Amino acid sequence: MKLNTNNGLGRAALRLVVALVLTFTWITRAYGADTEYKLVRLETAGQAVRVRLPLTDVSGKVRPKERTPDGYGEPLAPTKTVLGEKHFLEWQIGYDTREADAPNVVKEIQFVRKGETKFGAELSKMLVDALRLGVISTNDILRERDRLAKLSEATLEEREGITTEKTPLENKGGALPDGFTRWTQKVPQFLRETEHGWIQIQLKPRQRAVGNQAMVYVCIPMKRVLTADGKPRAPGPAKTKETVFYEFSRANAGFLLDIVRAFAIASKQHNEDMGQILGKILEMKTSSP
């Protein structure tokens, strides 16, 4: 269709089309930038594996929190909070993806789960890079693979559960009106704390199936995060779309292996996946020149 720009109506239509194209272009670029910001990115920095984490994506895989006695942490508004000693980043870490071209993917690591091909990603790439840099050794990978069978005997997803019990109302003003009673859900949580951070395993109801699933979170204290130039981040509110960094080096290699063990005891499925991933990493190591 050709617009007739010789009259006022045609010129107005042309201006509208141009405006729509410019608006669409701006929205597409803004969405792309926002999507990129939310991604966890992996790179190497000297003899360390560096992880880039978004600091203000409160609904994504990485969320800033204030530490609380129950271990779960309290979500906060990072741009309105002076982030410091009592705060941390909760990172819901993964180890695989369905997409061969996804960020942080290792295409050489492939395995099949329930008829679907998976590719190693995120934790898998961290392990591959850490092994290549000498942060961890082949013996470390062999040791973790060999202990998987023993850990699978007592995986948490199969052994633990969420319980509900009736609880008294002492100091709560007495009985509830209209015949209501008070019940409390008890959700088990498992923590491994180190000087470099801590790891949580939480049981949560499955979103698309019956039962519970074990979720693994890596918790990084704000005092351990770095700026882009490798310096500790000074306490203060987060800037819009600010990113921070955390490095795995020989100094905290044990913390990286703790994440592998967390998945190994979280569920039988995670345990089996770890076995395939560690096996593929060893194959890659022996086949490399």
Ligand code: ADE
Given for the second form:
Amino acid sequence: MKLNTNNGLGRAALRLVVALVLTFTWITRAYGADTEYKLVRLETAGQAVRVRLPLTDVSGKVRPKERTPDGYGEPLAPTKTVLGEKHFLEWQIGYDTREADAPNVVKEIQFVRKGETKFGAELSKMLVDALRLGVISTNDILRERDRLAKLSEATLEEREGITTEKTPLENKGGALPDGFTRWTQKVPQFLRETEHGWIQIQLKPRQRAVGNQAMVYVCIPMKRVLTADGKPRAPGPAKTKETVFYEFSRANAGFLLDIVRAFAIASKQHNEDMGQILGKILEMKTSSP
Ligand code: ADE
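Switching forms now, from the form predicted alone to the form predicted together with the named molecule, please provide the structure.
All chains and molecules follow, beginning with the one already shown.
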């Protein structure tokens, strides 16, 4: 159909189409700018791998929390809390993606899992960049890869479970309403604490399947995060859409390798994936000039 712009109706229709296109463009731009801060962005800063993390994306992959004695941490409202010594960022770090064009992808790292092609991303890219910058060495990667087979013998997802026990109220006083009994679940959690931060492996029931899955979280204390100019972030509430930075350098290279090891013990699948990723990184290293 051709718009006849010579008459009033045609011109009005044309104006409407132009207005709609402009509105759509404005909305998509505004939305893009609005969510860019939520991306985990990887950069290099001198001899370090620098990770930019969102501070206010409370339901995303990076969540600000208050430390609690049970280790899980308590979610908080970052713009209404003076973020300081008691607080940390819980980062559900990823290492792969289905999309070749996703942020932080290493296209050379490609592997097949359950018939699906995966590309290395995030942790994979951090390892590639860390190796290129000399934060870690080829020997570190070789050592981690050689350790995988031993670690795969007793992975947590396969070995551990969530248990449910009947726990009568007798000693607690009070009675339950007619016909109800009391049950308590025990969920194991695994922590590797270091001076740089800690790594947590949580067992969670699978969302659309039976059994549990081991989730790996990197926990970064607020006192270790930096602002864009590389200085420690002073305690204070988060600004809207604030981002902060964390650097992996030679000083905390062990913490980066601890993340690989956490995946290696989390489950057989993660262990296998780490094998694929470390193998491809070593191939990339030997084929580069
Ligand atoms: N797969 C990719 N990243 C993961 C993570 N952090 N925990 C569990 N499974 C994952």
